[in-house]
Amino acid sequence: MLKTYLTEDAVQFKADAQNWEEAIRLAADPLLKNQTIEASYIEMMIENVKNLGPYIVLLPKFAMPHARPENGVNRLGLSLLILEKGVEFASGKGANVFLVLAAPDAAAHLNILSELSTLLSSQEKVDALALAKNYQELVTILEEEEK
């Protein structure tokens, strides 16, 4: 299912971002362009981190920015940004893999989260994601996970 949503136009590889806010904006851009989300969703993801701290950093190197459906989600979607050089949050936590989740309701994304939790249960897989340089490398990692 991750592969279904992480199409080539939803995935970006960049050298760096100025800060975590820019990383979230960059990561969400494909979803904004294809109208999966509204600009308000991006702003709310950033506000949530400012207000609640970097709760989106689920593991070293891996962050999953998200907000509530009513903050501008039009349909279920994922986008992914992989930075060569990670960004740090005020707490000292850092990430270079940003997987933006846009869920239109409380249930639509549960299958995605289940598959994602399997992928993230291996730090080796997270490290491989963080080192991916192109879309084909990402697909290989996701296909290995499906086996």
Contents of the next structure:
Amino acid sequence: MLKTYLTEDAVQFKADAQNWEEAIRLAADPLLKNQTIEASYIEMMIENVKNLGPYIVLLPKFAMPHARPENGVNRLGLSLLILEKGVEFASGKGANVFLVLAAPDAAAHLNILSELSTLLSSQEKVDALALAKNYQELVTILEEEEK
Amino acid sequence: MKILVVCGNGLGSSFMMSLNVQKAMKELNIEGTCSHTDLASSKSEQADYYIGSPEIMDQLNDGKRKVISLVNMFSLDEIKKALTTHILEG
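Switch from the form predicted alone to the form predicted in complex with its partner chain and print that structure.
First the chain shown before, then all remaining chains and molecules of the complex.
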């Protein structure tokens, strides 16, 4: 399921980003390009972090930027950015894996989140994700999960 | 027992956290329901306990609500410890 949405053009590997804002913008770029989201969605994801704190860092190394369906989501989509060097948020929390979630309503994405939840239950898997260097390595990690 | 899991938007993190809280409740034999919502709605929804990330709980904690902060929502151990301390021994 995750793999279905994380197609090669939705996944990016970069050395670093200037800060968390840039990381979110970079991570969301494939979804903007293929019109899954509008530019307003990216701004809302950033606003959310500014207003509510970096709660999108779901666990060490892993952030899931998202906003609400009405903030500019055209259809269900995911994109992923893996940075070699992590970025810090205001509270000192850090992340180098950014999974952008675009949900068109409150239900369509729940299967994806269930699968993601299983994946994130394993710190080993999260560490492996954070170290993935290319698309093939990512797919291998996701496929192990499906077995 | 009603546990409400809260996050910023009520559709991503809180849903995943509620899956794990439900698992922990089952393992600890805590009877009750666990639902999830966003920060704004949670302020007008009654629950015995509110669970969420520290950032969100700081905003919800008015001294009257019973709040439980979780640093790693995917650590079943952390959730079980938190539920044990706050609910079973609380």
